[in-house]
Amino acid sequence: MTVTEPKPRYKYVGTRPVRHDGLEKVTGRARFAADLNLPGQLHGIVVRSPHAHARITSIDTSEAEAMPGVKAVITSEDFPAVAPGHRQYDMCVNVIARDKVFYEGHALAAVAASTRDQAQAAAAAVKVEYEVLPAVLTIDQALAPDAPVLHAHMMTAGANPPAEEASNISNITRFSSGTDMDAGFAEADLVMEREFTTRPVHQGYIEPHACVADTGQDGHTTIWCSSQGHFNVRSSTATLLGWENTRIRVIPAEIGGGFGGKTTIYLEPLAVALSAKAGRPVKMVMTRDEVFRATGPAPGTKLRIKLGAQSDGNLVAGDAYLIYTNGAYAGPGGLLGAMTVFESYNIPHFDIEALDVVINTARSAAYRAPAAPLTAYAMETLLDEVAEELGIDAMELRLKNAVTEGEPSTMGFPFARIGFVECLEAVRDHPHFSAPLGPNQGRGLAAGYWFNIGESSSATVNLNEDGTATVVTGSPDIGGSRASMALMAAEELGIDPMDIRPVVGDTEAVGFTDITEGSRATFATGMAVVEACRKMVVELRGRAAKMMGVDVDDVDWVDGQAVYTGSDSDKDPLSVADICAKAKRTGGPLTATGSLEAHGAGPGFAVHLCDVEVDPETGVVRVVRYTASQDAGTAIHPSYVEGQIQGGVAQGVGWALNEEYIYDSDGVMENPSFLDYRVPVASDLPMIDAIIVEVPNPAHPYGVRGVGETGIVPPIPAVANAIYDATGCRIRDLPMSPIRVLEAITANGGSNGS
C-alpha cells in the first residue's frame, strides 16, 4: 500500500523489476568472502582471551610456530605501536590487544597454517599468561565510586568542568532548548517520569565475518571481504599496519547481512599481516561463537525520561537522562540517543544529558538506527502513559504534538518537508486501527525517527557499443541498492533498467565512497549516479548533434532519444544504441562520472501498529497482526522499501521479546549461538502490512529519503504498548521475555488490562 503526495510521473522510478543480482543469490552462485579459495591459500585462526579483563604478562608462540603446517604467527608486536591519543586508537587495540584484554574474545594473536585444523591446534598451543583484573559488566558497576577504571587515559569528553581524572565515562552529550526547565514543568498539568533498562543485542546477520588477503612480494596486498564499506576497510587496515592506502586494494564480496555490524573491521589486518609473513594468501572466517563474543552488538542502556503535559495534551517539557554502554571502548550511543529521543515531537522546553560508559564486553557497533530504538522504547511507552492519564487517545496525542515542516529539531535546525503526520494518518485510517481484538489480545501504537546521512559517494556510467549501460558505484549492496541505481539511471538515460548492469566496484575501480550506513546509499550514491547520467545526457546530445550536423542547442533528450527541435523536421530521433554504434566516429567511448558530498538527507519517520496475544499462564507473547507506515520520500523500488520496513519490524520484534546477551559473573557470554540467542523465525511473525508514505525529500533529484534505519525504531515500544493493552502490565526492562511478562502479570494480580 502506498500513500503519496502529487509528484512527477516517472517511467521507471517506482516500478518493481526483478533485482539484477537475484538469480545468482537464489541459485547459490553469488560469491561471498568465505567462498573464495586461492592457490596456496593458508587458513588463519585468532587466539582470543578467555577473560573479560586482564593484563597480558607474556605471550609465548614458540610451540605454535614449530607445529606441523604452521607458516606464520603474529601478535601485537607485528604491528606499529599506537598511542592512546591516536584518532583510531580504539579500533587498533580492538583488532589486536596490546597490554590488556578488555573482553572475553578479545584477539591477542593469530596463526596461519596449511589447514584449518592445523591452525586451530597451533592457536591452542599459544601460551598466554594473564594477570586477571576485576571485570566491570554493568552500568551501575562502571559508575560506582570505587569502580576499576578500564582505560587510564580516558578523560570524559564533554565534562563540565573538564575531567581531571580518568573514569569509565567516555563522553557526555548535552542538548537543551535553552529555557528554564523548572518553568517548563510548571506549565504542565501532568508530570510523569519513568526508568527503563535494556541489554546488548546482536544484529543477527547470517554470514559471519570473513576475508581473504594476498600480500605480494612487492608489498601490496589485495583483500576480498564482506563489508558495508570497502574503502573504510582499506583505510582502517592501512592505519593499523602503518601502510599507505595505495598498498591495499579491497574487492567487495557479496554481503550476507550487515545491519550496521559490518561497518568496522576485525580480521582484515590480521589476514594481511599473516599473509605478508607467510608469503601466501590467508583466509580467515569467524565461527558463530566468535561473531557473538568478539564483534559489536548494539549497546545496553539505562534510560530515565520525564515528560510534562497540559490537560489538553500539549507536551510542554521533557527531561532525559540516557546512559549507553558501548562495550570496552568509547562509542557514539549517547550522542545518537540524545539526537533522537525527543525529535518526533514539538517540546518547547527540553533538557537532555547522555553518557557513554565503557564496560568489559565487546565493543559496540552500529545496528540499524543506532541508539534510536532504545530511546523510542522509553519515550513512546511513556507517551502512552501520559495519554492514558490525560484520557486522550494515543494517536491523537501524537498527532497533536508531531513535528512538522519549519519546526526546530533537537539540534536547532528547522525541519524541511517531512511526512510524520502523513504516517500517523495512514495508520489511523488503516482498517487495522479499528479492527476488533480477541481474548488476551492488545494493540500498541508507536512512532520512530531517524535522521539519515549523506556523506561522500562516487559513480561511473559507461555506455556499451550496443546502447546498454554499466553503472559502477562504491556502495556495497545490502538492501537492493543495485536495483535502485539502475532505476535512477534508467530514468535519466531513458533506457530499460534491465539493459543496465549495476556493479559495485573495488577501491581501484571507482571513486571514494563512504560506508553503506545511515540509510545513505540510495540517497547519496543515487545522487552521484544521477549526476553522472546527466553529464552523459549532455555528451549524448553533443554526439547526436554531430551525427545530425546541427547545433547542440537544437537537440533535446526525450525518453531515451536525441530529438532535433529545429525547423528541419526530417531528421529522425537517435536512440542511445544509435549514438553508441557511431561513438568511435564522434569522439570515442561514452563514459561519465559523478562524485559528491551529499547534503540534505531527509529525516525518516515511521508509525507502527502491533497486535499481540499474551498467554496469561506462561507469559508467552505472540504477535498476531502488524501494520507499519513509513515515509520513503519516493520509493525508487517499492518492493525493496517494503522489504526494509518488514525487516526492521522482524528485528525489532526479536529485540523486544527475546534477544539479549547473557554474561556470567566473570563476563563470559553464556548464549553465543543461534540455539541460545533467540532471533525470530518466520513462524514467529504474521504477515506485515507495509504502508509506503511518499512525501518527497526536496534535497534529492527524485525525492529519496533513506528507509533502512527507521523501520527498526518503533517495534519495541509498539510491542510494549500492546502487551500493556493485553495485560495491564508496563514492562520497562528488555527483553519482554515470557519470564518477565509472567512475573509482571503475577505481580499485577493476574489481571487483564484489555
The other form holds:
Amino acid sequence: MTVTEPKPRYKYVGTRPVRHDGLEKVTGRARFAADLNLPGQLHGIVVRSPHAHARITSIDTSEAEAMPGVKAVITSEDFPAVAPGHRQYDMCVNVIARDKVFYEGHALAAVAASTRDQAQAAAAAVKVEYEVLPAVLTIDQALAPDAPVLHAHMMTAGANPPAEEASNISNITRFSSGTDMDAGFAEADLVMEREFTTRPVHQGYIEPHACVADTGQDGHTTIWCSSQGHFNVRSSTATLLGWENTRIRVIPAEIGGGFGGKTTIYLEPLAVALSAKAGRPVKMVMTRDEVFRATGPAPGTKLRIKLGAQSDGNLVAGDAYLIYTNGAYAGPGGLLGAMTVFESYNIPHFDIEALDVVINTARSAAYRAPAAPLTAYAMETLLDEVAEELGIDAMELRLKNAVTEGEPSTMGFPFARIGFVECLEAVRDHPHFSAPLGPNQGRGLAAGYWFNIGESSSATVNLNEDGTATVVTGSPDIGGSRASMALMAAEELGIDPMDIRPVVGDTEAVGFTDITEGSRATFATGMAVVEACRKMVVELRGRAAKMMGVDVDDVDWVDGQAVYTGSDSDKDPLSVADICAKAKRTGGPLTATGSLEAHGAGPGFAVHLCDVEVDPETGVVRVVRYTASQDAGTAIHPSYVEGQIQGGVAQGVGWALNEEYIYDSDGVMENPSFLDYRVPVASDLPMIDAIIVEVPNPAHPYGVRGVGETGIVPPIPAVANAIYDATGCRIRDLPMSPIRVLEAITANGGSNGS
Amino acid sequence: MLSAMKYASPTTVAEAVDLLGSEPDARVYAGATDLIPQIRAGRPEPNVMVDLKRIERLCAISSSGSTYTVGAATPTADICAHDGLAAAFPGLVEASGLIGSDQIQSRSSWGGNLANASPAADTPPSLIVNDARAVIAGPGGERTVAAADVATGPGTTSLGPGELIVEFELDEPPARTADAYLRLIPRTEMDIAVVGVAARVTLDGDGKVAAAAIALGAVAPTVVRVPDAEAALIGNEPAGDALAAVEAAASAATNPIDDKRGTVAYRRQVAGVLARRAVSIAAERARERGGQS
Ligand SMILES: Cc1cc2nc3c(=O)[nH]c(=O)nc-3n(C[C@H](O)[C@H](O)[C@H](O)COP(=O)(O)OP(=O)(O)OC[C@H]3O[C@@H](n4cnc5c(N)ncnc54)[C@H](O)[C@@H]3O)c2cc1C
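Previous: the form predicted on its own; requested now: the form predicted in complex with the partner chain:
Below, the chain from earlier opens the complete complex, with every other chain and molecule after it.
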C-alpha cells in the first residue's frame, strides 16, 4: 500500500489514529438498530406482494387481528391519502402500496404482535385478493409499443414535444454541445459504436434495515434506526403520516453499511403507525430475503455509445443513448448517466440522450456514484477499443483527452482544480503498470469520475470543563467520517484528536443535516465543523484576553494556545484546558456551532489498473492484482480514504463478475440470498493497492474532495478490459460470469487450454 | 420458525434410533448446517431434533490398518486435520475441506452432506469413487450399503423410517492409487458447486491405468458415475487421447438443468474439463505414491 506521509503543514490532518468507534466495532459492542430492545416491545412484520404487478382488490385483516399476540394490523388506510403529483408520491406508495402493487415484495400491510413468530403467522393470515396484471420486466418490454403502462399518470418529463399519453418512460434527459454532430463525426478518422446491457445489482450492505419506534399518547414518537440520514427519516416519515417534524425524534444507530441504499426509508412509518395503534414500542427487522426483494437495487441499463476520434487520438465527437430502469418508479439513473458519461474527456461535439424507464421490479435506490459505473463500463471499454484500433496506448489516449482545470465540462461549467491527469500519471508511474503478466493473464486500465455534492450540514463543538471537546454533527458515519471530524477539529483547536469525542447527534441534538450521500460528509460536514471550531477560536481568544487582562486583538491562536502578541509585558500562553478551567468566570460554557450549505464539492477522479487470470476452459476470472489511484484533495485520515477506495473496488469487481438480480418469468426474484447473489468474498480479491493523489479542492478549508463513491466507477471497465487482454473477448453484457466468459471464448474460437 | 421444538441428545446409537422412531416428525442432525437454514427458509419443522454429536461412535475416526471408519457426524474440520485420511484419500479430504468456511467446517459432517441429498454436495462424489460404505442403524438393527446407494434424488434417500447413518467405512487404497476432487464455483469459497468431479485412479507398474472411477456432482439429480470414461482409461496412460475420451464421456454423462446457478451447456462443457483435470491430478498423485499404500 502506498503510504502518504502526513503533510508537514498539518499536525493532525493526514495522520492515522485509530477511529473512535473502532474498538466498539471490532469487539461487537457497537449498537446497531436491531440490537435495541425496549420493555414491552412488539415485533412488526410486513405483508408483501407475491406478484410483480397486480391490482389489490381487497385486503381482509380480520383473521390476522384475532390471532394470538396480535396488537395491531395496518394497511395504507392507516395513512393519509396521497395522489399522483404529491411531492413524495413514489416514496409514499413504495413504503405501503395503495391500489396496486408494482413488484414482488412490495409492502401492502404490516402486523405487530408480542413475538416475531406470532407476527409472522398473522402476516400470513392477512387475506389479499389480487387481479394479477402482466409484468413488465425488462427495458425492451417497457418500451414495446403495446407494453402495459405501469402508472396511468406517468407523462414523460423532458419529452420534446411534450408527452400526450402516459408511458413507461418517466424522464428524458438531453445534453448536447449544440454543434452539428454530423460535421463532428465527419472530422473523425475513426468512428466506433457499441451497445451494452447490464442488470440491476444490490448494494449488499451486511446489516438489514431495522428500526424501533416508540409512540407515546402525546402523539410524539421516537425512532431508533440505521440510516444514512436521520433528518431524512424524520421528514419522510412525517410526510407519510401527515405529521409535523416536531412530533418525530430520530436517534441514529450505528450503521452496518448503506452504500446509498439507506438514503431512503422503508420500515419507519410502518413501525410508527403500528406503535401508535398498539400503544407499545414496535421493532421491525428485515430478513435478507426482504432486503433483496424490496430494497435498493441499482438500475439495470441498455447503453449505446458512439465515439469519433482522429488518427492522433484526439476525440472529436461522442453520441450517447442511455436507458436506465429505476424499478417501479421514476428515478434519476438516466439523468446521472448523462451527467457522467463524457465528463472526463474533452469532446467538442457531443449529444447525450438518456431515458428513465419503469419496470415491475423493486424501486431502485442510490448505490455509490449512482449510474456512473455503468456509463464508465461503456465509455472506458469503448475507449480501449478506439485506442487499439488507432494503435495508441490506452494510457496515452486518456492523457491526451483528459479534462483539466478551466476546461468546460459537458455540464457547461469549467472545472476548478481537478486531479484527473495526476491520477493517470500515478498509475502510469506505478510498478504495476509495467510488471510482466503470466499465462492467461490480462491487464485492464479504466478511469472514473463522480461529481460529489455539498448540501446542508451542521456541527456543534462543545468544550468540556477539562479541556477536551465533543464534536456533534448530523452526519451518520458510514465510512469513518467521525475520525475525520475529530482530526479537523483537532487541527483547528490544537487538541489531540483522542481528546475529542466525535458523535452523531439525533434530530433534536444538532442542526439540520442532509443525508450522508454524494461523498459529502467529510467535505460538507467537515466544513461545518471547521466553521464551528473557528468561531470557537474567536471565543477562546476573547476568554484568554479576559484572563490575561489584555486586548483581544493582541491575542493570537497558535498551536492550540492563546498567545499574547502585544508588547506590554510577558504573558504565559493559555491552553484550551487553561481557558476551560476558568470558563465559569469568563462568560460560561464554551459552545460554538457551524451550519452551512456547502458549495464547491470538488469532483473526484480515479484511475484503476486490474490484472485478471482467466481459466480459458471454464471462464472463471480471478482478479490477481489491482492498483487504484484516486484524487482525495487532501486525505484527512488516509487509512479511511484507502478503505473507501478498496471498498469501491471490491463492490465494483463483484458487479463486474457475478452480481445480478435473477427473476423468473413472472418477476419473482430467484436469488434473494448471499449464496446466490454473489458479492465477492475476501478470498476473491487480492490486496488492493490504493494510491492517494492529493490535488486540494480550493473550496474546502483543508482541500477535501469526497472519496466515498468514485472508487466504484472504474472497476467494471477495468475488469472488462483485462478480460479482453487475457482472452481477446469483449464482453458487453454484465455480469462477466464464468458462463458468459466461456460462451465468449467459445464463440471466439475456443480455448487455448490443455 | 423454530418455535415449539424439542431437543434430544442421545449418547448411544440405540437411544437415537428409539428417539427417531418415537415421534413422526423427529429428525436427526449432526452440524445442522443444512437443517437450520432449511427450517428458516420455511421447510416443515421437526418436533424433535435429535443431536447425534453426543454419540461417541458417530464422531470418531479409527483405522484397523486396512479399513478406516469415520463417524457420520464427525466435523469435517476433524477429517481435514487427520493425517491418515489426508494421505489415503487426498481428494475426499479436499472435498471435505471445501464445505463452507471454518465456522461451517467445525459443524458440518459427511453424514449430513450425504443424507441431505443435494445434487451439488461436495463429498458424495469422492465418497463414491473411493467405494465408501455407509453403516446404517435402524429399528431392525444395522446394515451396510454403498455410499452410492444412499441418495436417490434431490432431497430423497434410501434410508427407511427410523434409520440413520452411523459411520462410513473406507478401505485403504491399493498401491499406486489416489483420488482428486475439483469443483467449479464462480467465487473462491462460500459457494455451491456448479459442477463437481471426483476421480480415483490406480496405475500399474508401467504407469498405465489399472482401475479408474469418475463421479460427477451437480449435473444430474444424483451423483453420476462415468463408466465410459473409466473404460477409456483402463490400459492406457492417463494422457492424450485417453484424457480426451474422459472429457467427452464426462460431458455426455451429464443430465443437467438450466437454473440460476448454471446452464445445461455450461455444466456439460465444464464437467468434461474438470473430469480430465481431476483424472490428471489423481494420476499424478498415484504416480507419486508409487508402491506405498
Ligand atoms: C454457509 C454454508 C456453506 C456451505 N457450503 C457447502 C459447500 O461448499 N459444499 C457442500 O457440499 N455443502 C455446503 N453447505 C451445506 C452443508 O454445510 C453440508 O451439506 C454439510 O456437510 C451438512 O452436514 P451437517 O452435519 O451440518 O448436516 P445437518 O444439517 O445436520 O443434516 C443435513 C440432513 O441430513 C440428515 N442427517 C444428518 N446426519 C445424518 C445421519 N447421520 N444419518 C441420517 N441422516 C442424517 C439431517 O436430518 C438433515 O436432513 C454449506 C452450508 C452453509 C450454511
